[in-house]
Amino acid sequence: MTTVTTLAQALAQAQATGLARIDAQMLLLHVLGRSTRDRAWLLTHDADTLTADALARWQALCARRAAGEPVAYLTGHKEFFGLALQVDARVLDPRPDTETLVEWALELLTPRPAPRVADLGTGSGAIALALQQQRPDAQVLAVDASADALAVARANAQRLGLAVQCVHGDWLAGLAGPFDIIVSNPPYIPAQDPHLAALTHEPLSALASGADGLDDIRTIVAQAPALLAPGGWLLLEHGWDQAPAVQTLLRAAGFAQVQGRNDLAGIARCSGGTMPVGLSPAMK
């Protein structure tokens, strides 16, 4: 980039490197240390200059976002379900399509008092905390195998004040049940995947999943019915084409009512099912 010294200047400049607009303002805001979502302060101050100290440390972040890295690892922090959440290398940066999984959550949970929720393959935390956030009268466990993700989410937890408790393991294993409600976006990209050039900056082990994508949901979808109270409910989130074989993998497992939701964008995101009163291995 050449020098620049207005703010509008410093945006057109980014923009004309094929950067995207929304990604060079919030870059800007966090040298400038103001909020990401003072948007509008921009353009109420687009006449005001860069110090050489900010333009220099603003270009460098625009390289390393032109090179693939997100937005969220750049400035630390990522909003996800109106919560303000720091993020890192060390997790997935929190993508709002997943917000169709906390509301299809929170839908189910509006009859249950008190009730018990598993988010497996926590990350950062974002569908825990967004749940217990508003459900303060839950109990909610973040699961995840990476301790430097539960590093991030326990990190999250405290300084939002949430009790959301977080436990090391392997989706499922050694939990004690029953849940009302299991939820899970896990990794679901085909290894071979060549999308997943694109995403080299995120934990590849919270991305791929064998073959096909599913190897981490068959696991999930076996494990569940043992930890699920009796009318409890399974939700997971998949990739966009990854609907029917969820499905079909949930009424294998002795899943009813299975059913899927769609994002903003109309693409069929999250899959769940409940497993009978009757048919619950919880109830023995």
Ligand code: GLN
Contents of the next structure:
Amino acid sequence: MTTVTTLAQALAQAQATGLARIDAQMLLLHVLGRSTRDRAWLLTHDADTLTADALARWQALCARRAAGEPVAYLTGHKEFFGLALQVDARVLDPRPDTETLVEWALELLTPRPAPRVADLGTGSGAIALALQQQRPDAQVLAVDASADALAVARANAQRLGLAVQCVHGDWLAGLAGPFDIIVSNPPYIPAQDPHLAALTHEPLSALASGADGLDDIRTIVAQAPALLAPGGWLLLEHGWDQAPAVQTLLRAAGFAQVQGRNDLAGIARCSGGTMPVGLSPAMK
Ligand code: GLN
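Mind giving me the form predicted in complex with the named molecule, seeing as the form predicted alone was just shown?
Once more the chain from above appears, this time first in line as the rest of the complex follows.
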């Protein structure tokens, strides 16, 4: 094996093995104790030499990445909506596409003072924490059925100094409404989907949901009307081809203004609807 000494040589070697450049860079920054926001630093220090120890640790991480572990689990960090989250294999690795859901929720919350918000299946707390940070006046509930996930969300809330309330629960069961917005990125991949094979490092309970992937979405759509404030909204993330099915479920449950939002790749990634004033069971 060649004696790799400089950062530039190390990165070139990783790329030659097929590792994405950005992944190799993030892992190298992690080993060097630098922020993953410091990619420009790598370029200006590409002639710096790596210690044998740092090189060995970095190569071990590259090997794990090549075997499919998300970079976020290897570094323990993920940036989401400008927040530095701590993540590990107890929670789904937050995807940039989910920022679409946050942006949509923030838009709808704009005219509502001191709104009540629930994030169902919060995982790392990504959505709940982003909403709380943008809207300090909101009362945000972060719900998860996994005690492990909730521990991650709670630690993130504490570290970021955000007042999100973390609640152990099964979607909306046992929660007291009304909520102005209920938001969720639930598991939605069909149980037999071959795509799951590439995601074995993430919790299956955060990814797969029955034969058509819609079991949990059906539960949430059925539960939400009773807990939404009049004019409140339910917003859901879903799979690339599920928008028509999810929007049909929403309409059948009495939601109005049913519509979707595209993710960064232009895929119809979120759907939502509102409980019309007067029809909301929360009014009764
Ligand atoms: N969007 C993720 C994927 O397909 C899945 C996230 C989820 O199930 N909520 O890789």
